[in-house]
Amino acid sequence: MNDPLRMKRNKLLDGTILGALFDLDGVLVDTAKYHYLAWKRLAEELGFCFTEADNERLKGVSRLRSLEILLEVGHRSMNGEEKAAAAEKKNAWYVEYLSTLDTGALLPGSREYLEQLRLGGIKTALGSASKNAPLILERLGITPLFDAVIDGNLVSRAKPDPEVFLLGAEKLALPPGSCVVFEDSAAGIEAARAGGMRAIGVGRPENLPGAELYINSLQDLL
């Protein structure tokens, strides 16, 4: 770890931060490939191509909004009932792909950093749009490392709305200003800032405007 990063990391843990909220995909685990395979499979069934570049637009947004973006890409339309059926089909394929997930899928430093925070007395919460978050955490073996899990089953507004993170802070019984959010999407960074929280971007700075610190993975903070 270089010195500037070490100094910023120490500043994050200087006593002003009491809670850490984590996005799931791209921060703790890479399930994006499974999402992409399922969306691509749905697009192919509908008769059009859905590329990895197209898939970038789906990061950090809800399943229904992701479907709407996919339909925009393919210049297709569906009524509400058709959308519900298509979204359910995609999710069934995604869960099928998740059957191969295990602890080896954790991104570098994820478990170690969560354990370090908890040893330091910092509360932890998950803030994800995924309705499959509890299943994923169970397969990764890290459910006990969270004091609260806020997923797509508990919120109605997708990022960049701050609902998921504000609810996370509430579940931790902490004021938003004492929490830091770890995110890999621009929508997630915007949501954290809108909620009055500090934000750490996991990824390239040009893709995550508004974060106060950028890391490649949680491994950088160990």
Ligand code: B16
The other form holds:
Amino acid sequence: MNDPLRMKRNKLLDGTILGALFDLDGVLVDTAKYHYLAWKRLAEELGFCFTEADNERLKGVSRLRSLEILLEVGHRSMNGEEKAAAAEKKNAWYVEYLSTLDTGALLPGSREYLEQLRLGGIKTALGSASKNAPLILERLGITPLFDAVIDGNLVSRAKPDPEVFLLGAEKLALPPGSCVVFEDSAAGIEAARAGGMRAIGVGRPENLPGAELYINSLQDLL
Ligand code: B16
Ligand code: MG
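Any chance you could show the form predicted in complex with the named molecule after that form predicted on its own?
Time for the whole complex; same chain goes first.
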């Protein structure tokens, strides 16, 4: 059958790929809604509205940069100390919301695709900006499906810098050129390419320039 996605999937796992690196939020799990609830609560406390559309700008962005975008939206400013306190407050709320997180938050096909890759001998790593990534993986019961976990605690340069993915490839003991990255943010696709890796966009081509293949979710690759 002439199924273009199936043909691309076969081309993707053509034997040259030895490692797969996954972004977390937006690829494996939908935590954006919890981030949104916590940022909205902070905005309300500061006396302005923060919409879901505004929240789109925070996806894949570091915690501190997210706060700066939120302050831009509300036309507010803070000094460094105030920013640190506000980011900590938001994180405490976010972690509180995560306590309700369960396997239902996994995006379609996440667990199955990770399992399938590992059965096929492909190593897996997480490459996320989130400092809460280990907690989220634990809550979802998918920690054992990763050979390496690189998160916001281990990197100093945010995507589109390739640091997070290069470190992932290094931890997997693989050359970057033998790795593929799954990402839902434009900065993440750019980071993968800058690191010399193949890049698969989870989302629409117009939002994720530079990927070699676009999928709605990992379910498409099963
Ligand atoms: P935290 P990803 C990112 O995760 C989120 O998309 C982004 O909204 C968040 O600000 C960032 O992690 C930092 O998260 O506050 O938990 O350290 O897409 O890189 O997996
Ligand atoms: Mg993401």
